[in-house]
Each structure stands twice: as C-alpha cells, then as structure tokens.
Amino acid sequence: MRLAILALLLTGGAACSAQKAPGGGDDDGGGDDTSPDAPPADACAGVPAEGTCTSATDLVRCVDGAVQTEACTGACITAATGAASCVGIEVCAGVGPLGRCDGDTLTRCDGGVAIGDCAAAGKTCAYTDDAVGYACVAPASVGKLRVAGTIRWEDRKLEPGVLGPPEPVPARGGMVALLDGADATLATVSAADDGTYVMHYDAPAGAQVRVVMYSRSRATARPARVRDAQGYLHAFGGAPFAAGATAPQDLLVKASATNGAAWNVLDNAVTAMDWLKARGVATLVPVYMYWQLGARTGSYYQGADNSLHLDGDDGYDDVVALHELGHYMQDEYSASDNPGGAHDGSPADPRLAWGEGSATWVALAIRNVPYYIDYSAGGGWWVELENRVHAASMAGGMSQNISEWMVAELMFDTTDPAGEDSVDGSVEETGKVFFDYIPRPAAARGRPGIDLVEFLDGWFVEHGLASCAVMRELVHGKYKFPYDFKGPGGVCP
C-alpha cells in the first residue's frame, strides 16, 4: 500500500462527529432532489465517501450526505486507490528509533506515527546513517541493487528455575551487512524493531554476495556491542546468492548455536537503553558487553571502559545482564560508592548493599517481576524480593551493615502499586531519586558515601513529606531500618 507523505505528531484518542456541510439542501425538499428526504447532490462539498486526510491526524469522509470527521490516534494515511484511513500508534511497535522501509513506504515513529510514500516524491526508501536511519532519499544517492529480509534469533524465556523452549523473535536494531565473496563489506544497515532490513548496494553482475548479522546495535539511541572473549562481535551469516537477486534474505540464529545467546545479551541492552530514554536520558554512552559460551569469567561491570562481562552460562540470564547494566547506569547516570568484593546477600557494608541492591532494582523495575534469577543447568538459583523480607535491626543505627536484597526489596516496594506494601509508588518516582538526587545528594548521612540513607533522603527531597506515614510503615515496620526521617527534605511529623 502506498501512502501520502505526512509529518505527524502523536495526538489523543479518536473523536467522531457529523454535521451538514455549508450549502446543504433545503428543509422543504426543493431543488433537484428525487425525494424530500434525499441529501443534495453536493451535500459534502466535494468530500468523497472514501475519505480524505485534511491534516496529519484528521480524516474526513462523506457519510449519508454529511461530513464525518475523525481524529486519528496515530496518523491519517491515503492509499494508492485514494481512500483514506486512520492508523494507530501501535504501528510503532515494530519500528524503533531508526524507522523502517516496506518497499518504498517509510514508517517513522519520532514522537508519533509518520508514514510516507517515497516513490510519490520520486525517491526511494533507504538507510542513511546511524543517527537518522531509514529515510526517503534520491535514488542516485544509493546503490542500484537492493536486498531485504528479516533477521531473528531464538529467545528462551526466563522464570525461576526454568529456561523456556526456543522462540523466534526479531533482532531489534541488530546490525546487518552485505559481504562479497572476499568478505569485503558492500553495505551496512540496522534492522527495524520487527527485524526487517533493507540494503542498497552495487556489485558486478553474477557476483556472489551474502547477508551477515552482527551482535551490535548501531543506533546512537542504543549504542551497544556484544563481543566474544577475543573482543570480536558475534556474527551469523546466510548462504551466498547472486547479486541482484530479489528473493528475501532472512536469517535465524538458533538457540543451539554456540553464539546463539549473544543476541539475547544485545536485546537486554536495547531494552535497558529504551528504558533509560523513557526516563529522560537524552544522550547514551556506549556499553561494551562480553559473553562467550563456556567462559568462566563470572559476571561483573568494569566502569573504567564501560565493559560488562557475563559468565558463559549467563547468556539467557536476563536478570543478571540487566543487573550488570544497572551498574552501567550507576556509573553514567546515577552514583555508587560500591567498594566491591564478594557478596552473597548477607549484611554487608551499606555502600556495597546500595551498589548491588540498586543495580538489582534496575533489573526488577525493567522486567516488573520481583525475582533475581541466575539460571544454570539443573535450575540454578533465585531470590523472591516481594514477599520475602531481608530486614535490618531497629537497634543497629543508620550506618549498620545491611543486605543488598533489602535495598532492592525496599526500592521495588516504592516502585510498585500498594498491595504487598504501604507505598503506592511508580518507576518514575523511584527513578527520579535514582537518576536526579543520588548523583548530587544534599548531605552525607549514615555511612560516608552513597547508601540507602541517601536514597531515603532523596525520596523526601524529590517528593515532599506527604508520604511520611506510609514510608515510616515501610521502612520501620517492614524492613526494621532505623532511618531518622530528618533528612534534607524536612522532618517528618
């Protein structure tokens, strides 16, 4: 379907109304009407029954002699037949920050739905660069040949003690390249969020070429790479084909492949970066993730070079990957004075408890599931962090050693709606403390450095004292942590 070029903004819900157009028929049935109740021949003043777009988001059509208007939730589009219709914001689900090409139809979702017919403007839909992505461009600016297809990988859904069966999913934002017979790169693009890609290239007639997908997100909105132990991107290639062939070139990385989980690691980075963007982070610092099947490195984050290392059996451990990405977020967008070292959830230095517990909160908040899960053959281990309480001691003081699990539990309780706990919170409210207050605390209280006391201080600085009663019930009643409720945000009554 070819669509008229539109520049769109996201609007509210649809609203319909009907009214007579100016110059409607006489009430007495005069004129050329064949019956007193028939509408005049031009009752809609030229508005067609098949509809027309009057703006980026407004559609009008002639229905039973009256003009009907509709405000589209996403966009008003016009097909090649001339008929107009509304599309919803749901079309953005498979697009991503770099857009998508379907033939010469361009779809963008930069704050709202934008759909355009490049061919109608004498252009073609093609990939431009890693900041803009797909756009309508002059045909002469891209290669004469074109290849398109879909790249996917097999996910295995993670639950406590269970790794689900392989399930094909799109390789969102994955890097795709076209190589010639000598492995020289002819073109490189990114896949849309539905896994589709389009590449334009030049090659001699009859030359053999092949499509290869890599474990990298090239978009400046999602700068992430997954490397093997030697520092190379993981790659998966398709069979060679003749240059100029038009058949779709689809790729599927099986979970059974030795590098199959690399794309799961990348997908977690994409998820985390989208979550950061939704929290208001405008510019993202690249993250470099290392994983190789069979490696025995343990899982950890290294702030000196923004590198995240996952153990060889953690390829499908979404929570572990997101926890380590939580350390990346602390390093770049929040703060932590984590002294490091071994930790197992036992009461520890409150700075370590903050560093590890708040990183776990990131993983729980992104997944909206209160489980830390580390899967391995035989089931691995997991900790439930909603109903289970790793309490402190009301007699221990605010600088006492505490469990990292308690920090994650308490933060998750300020994130989820009231039910299991007294606080009716949200990710946005807790995230505001994590991203806005923690990097610049007003005072150093409790143990010197960033710990749970700074988070609680920040809660009242950012949100005021209206939640004093429910926070006291949560902090003192549920977690037995002797916070004094006398921080820089004010003294709770």
Second form
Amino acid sequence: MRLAILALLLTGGAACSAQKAPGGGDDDGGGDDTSPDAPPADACAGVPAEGTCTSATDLVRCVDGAVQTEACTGACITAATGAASCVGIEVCAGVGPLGRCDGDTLTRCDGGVAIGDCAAAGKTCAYTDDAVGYACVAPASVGKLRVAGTIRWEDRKLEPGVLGPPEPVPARGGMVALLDGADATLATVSAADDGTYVMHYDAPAGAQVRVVMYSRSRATARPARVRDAQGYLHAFGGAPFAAGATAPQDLLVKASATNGAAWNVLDNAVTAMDWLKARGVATLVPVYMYWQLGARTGSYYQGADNSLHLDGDDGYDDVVALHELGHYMQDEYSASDNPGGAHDGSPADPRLAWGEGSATWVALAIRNVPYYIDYSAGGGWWVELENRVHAASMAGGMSQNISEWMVAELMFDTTDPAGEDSVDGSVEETGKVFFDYIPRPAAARGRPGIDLVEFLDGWFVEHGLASCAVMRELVHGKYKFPYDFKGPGGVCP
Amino acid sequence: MRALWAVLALCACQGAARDEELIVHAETAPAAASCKPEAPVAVVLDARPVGGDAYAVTVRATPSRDVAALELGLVLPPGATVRGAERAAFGATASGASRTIVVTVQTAGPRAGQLTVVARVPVEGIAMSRTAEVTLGTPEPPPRTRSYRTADGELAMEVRP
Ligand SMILES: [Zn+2]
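Return one more block: the form predicted together with the partner chain, after the form predicted on its own shown previously.
Full complex below, order starting with the chain above.
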C-alpha cells in the first residue's frame, strides 16, 4: 500500500526565453519579421531556457536556440522559481526507507529518486506510518501544528586501540516524539537518514511540549531498538517550548551522556539491516538490543527472543555489536549449531568456530575492514584478520578443532579481491553461501552440524568448480585445512 | 543465559561508617555463555581508602588456561599518581595460578574518577585483554531522568539535559 509519489512534470508554467535564437531568421534578407516589434522566433518550440522536466528523470532546456536533453542520474526536479535541474542519486544518502520532508518538498528514494512539491498538489508533507513514512497528504488528515528539526548523537570512530573524539552524526531513522507536560505522546515519527524530522500535532494553545528522541528504529525495513538493562527504551528529551512555536527543535545526545552510546548501538543495527536488505532479505525480523553504561551483562545474542545484549563497555564497539548482529543473522537468515561456551580464539569445536567466525565475518564484511576490535579502557585488544593466519593441520581430519579466527580469515579471503590471497571474491559470493546454502546444506560432512566444511561445500554448490585451483591454494596452502574437495558441488580435479 | 558477570560493591565494614572503611571492589571473568571471544583470565580489583584521597589498591589476575605471559597495568583517574609499579609483566603462568600487584593510588581530590586494571595475556599470537573498573571518590550525581510509557506502550527512560 504505497503512496503514489508526486508527479514531477511541470508543464506550461514557464515561458520560453525571450532572447532570440542565433540565426533565427533576421539575416535572410527580407521579410517583416525582422522588425523590432515582431515577436521573437521560438526556435525551441516552447522549451524554456531554464529547463523543464519531461519525465521523472529527463530534463530539456533551450540552449542557443536548440533543444538539449539531459538524462538525470537521479531525478529531474523543479524549483519554486520554475527552473528545472537534475539531482544525482547522492541525495538519497540522507533520506532512508521512509522518505524525507523539507518543508513541503518530499524526497523518496524507493528504487530511484523522486522529489516533489506537495503544496503544488494542495497537500502537505507529513509522516503517515512506520511502513510508508513521509508522504504528501491532505492537510486535514494531520495535526494543525507542525514542529521540525534534526536529531543527532555523537559518534566515536573505532580503530584498533583507539576511540576517536566525539563527532555529531545524524540519528538515522531514529524515533522522535512530541510529549506534553504529563508525558502523553502527541505525535510519533521517524527521522530521515540525515536526522531531520517533521511532526504534525494538535495541542491546546500555550501548552508546554517537548521533543524526545528514542533509541529505536520504527521503520518496518529496520525494526530495531535498544533498551537499558531494565528493559526501558533509552530516551533524550529537549527543553519544553510553547505549542505552535515554529523554531527548529534540534537534539544532540552527547557521547558523555550516560545513555549516549545507545544511539551508536542502534546505528549498527540500522547498518546491518540495510546490509541484509542489499543481500536480498526482503522482510526483517525485529531485534531487541540491550545496552546500559556500566552494566556487566557480557555481550551475547539469544535466538529464543531475538535479544542482543551488549556489555556496558561495548557501547562504541561497532565490531562487537556487528558480530552479535551476525548471530542474529545466523538465527534468522543463515544457520549455526554453535554449542556455546567460553572461547578465546584458540582451536575449538568446529561448530563453535563456524558460529563465532562467521559472525565475525559479518562484522568484517559490513565494515570492509579486516579487524576484530574489542575496545575498553587502556585500548582493549584487536586482531588483524587479513594477513594473519590461524592455520589448522593437514594431518588432522575435516572435523578437527579449528580457530574461529581461521573461519573469519578464510571467509574474508573469499570476500575481498585477490591480492593478499588467491581468491578474487566478493561479499555477494560469500554471502550467497552464508544465506542460501548454509540454512539448507545438501550434505552433513565434517563434524555433525554446521561448520567450515559446510561452507566450503556450499562454495562449490553455489559457484561451481571453476575456483577449485585458487580455493585449494587458499584452503590447503594458506590455512592447512584438509578439506577433501569432494563435496555435493562436485569433485575438484 | 547470562554471560560475563562482574560484581561492583560498596562494602561498609562493621562499626562506624567512616570513609576509610569503604572498600570498592570489582571482578570480571570469562563467561561460559559469552558470544564474543574473551581473554582467558579473571581479574579482581580492590581499592581501600587510606585517607587523604589515597587508596591501597590490590589487583589479582588468574588465567583460566596456561599462558606464556601475563601483564597487568593500571589506567589512573585524571590527575592521579601511583606509588609502586603501575605496570607489571609476569612470565608464563599456569591455569589457576594468580599474579598480584599492590600499589597506592593518590587521587587528585575527592571528585570521582575511574580506576581500571588491564590484564593482558597472549592467545594464538593475540594480546587479549580484560579489564575491571572501580570508581574512586564521590560519584557524580545521576542524570535527571523520568520514565513513562510511549504511545505504543513501551517503557522509556528519558534523560533531560
Ligand atoms: Zn559470538
């Protein structure tokens, strides 16, 4: 049930430029049309110099008496002045799945770019619901008062041993609400990916209201929330103001706030869910994340209730959060038979190595950075997983204990371009095995249950035997893992 | 399923509740249910006020597997100094054997600050670490908060600026 995006065509509103086109008939030696009083020749047949959109992505303009056509990479838009111009797909960086309102200009990026003027259609740009988001709607269908602003939080960039200085970033898709003095909610919306939001509401004249941002993404495309250890959604409220005031209501959660990192945790979930969507996952299952500064809960994921728990000092640990979201992906969209138990990267049950190593691969692949990092006071610890090799033993069997690091290293090698290793891979190729084969393996080999052997079997089932030589160099040569290359995908020569 | 547990307790000794009798304590250890790789070492940190904004600090680290080396280090609160070795490097340590350091930390005043101990052990060629942390001094007052239900019934805890 999608809202129809505003038609972008603007026709008939702009007259062609009054300037005469060069060579437009005044030098042909005769005729009254050379009179200064004669109307100018319309060489462009009505196409204005300032341009007009002829479709959502086509722009025409009159240049030196000739019609020029431009195919926009994103969309053709018409300004309030009537002038048309092209915008690129880059405008979508700040939009997200629920669209964005800028005044009464609606931007949607559902497949392509669509920018329209709601007011021109007698409508207003407003939030409808968590499935559609922002749309052009009848003014009577929303509250009479309007408040807009931007919600942000302070990120701290994670690098090995270092957390960078606080840096304001948009709360992408974050939940925003307007509350009255009794904490009753007057309106609830989601911010666009640039943190901007628009809320329409009704309130008595003079009532004091405030804008509050929550650590939750309400979009059905990104169903995630972050609660404290007691189960409360984190929230950050602005100063009260008189209902009807039109000044922007901007919020910024500082990194020094006790709940500041909650929005970093949420942002990782948004990133992971967008990554899943890009991998072809159509319907996202909600994830319930728990983080509270100082809480010593440890970091783990529970499939029974899709709850993801982050330790109190993991608030800015993007890799740890994405690793745990990797377990969420295993639970919902791939598979793992991880027996659990404490682990430190040393050789362990290959099913644990698969569960932990492939979850780490998710974090590495999303960030495209081959480092596992667990930051804490004093710098924490980290491991580089591109050049380092945690090899198995060719003297062992396919069901031998292996390191979770080796699983992550090998999977990253099948993800990145050739260079550091023999395989010229991609996220799509490795992801196809992770998402398509692993949940439904054709054979159970190695240790009973899902382990690295199933991944390697899946590689050849999904991609054929063309990569036998480079995979043998990787698996036998680099990692000393005695895979037999005789899986359900065929026998490698 | 509960993973890593740490205990942070303010333990008032019997008798008069003088500041000198308050010990701050923290401990962390590998958790059977943790989903992230963790350093195989347990850490216990005790800080006992000895007057004049100084604390007698005892750190004990116990690996849960044989390790080739064990290193302990302190991250001090801003402005604090330490009497004794701020770092200590031990050699190979067997599973279950403890390594201990005892130092005195002089803080810059009664205002609170975090004292962290970092224990590092090599595993598979990686220097993995575990921390334990206590607050020395008078803690900052908690932020102003209010709790309520959002429009769809979810509980929320709002921090006000
Ligand atoms: Zn894990």
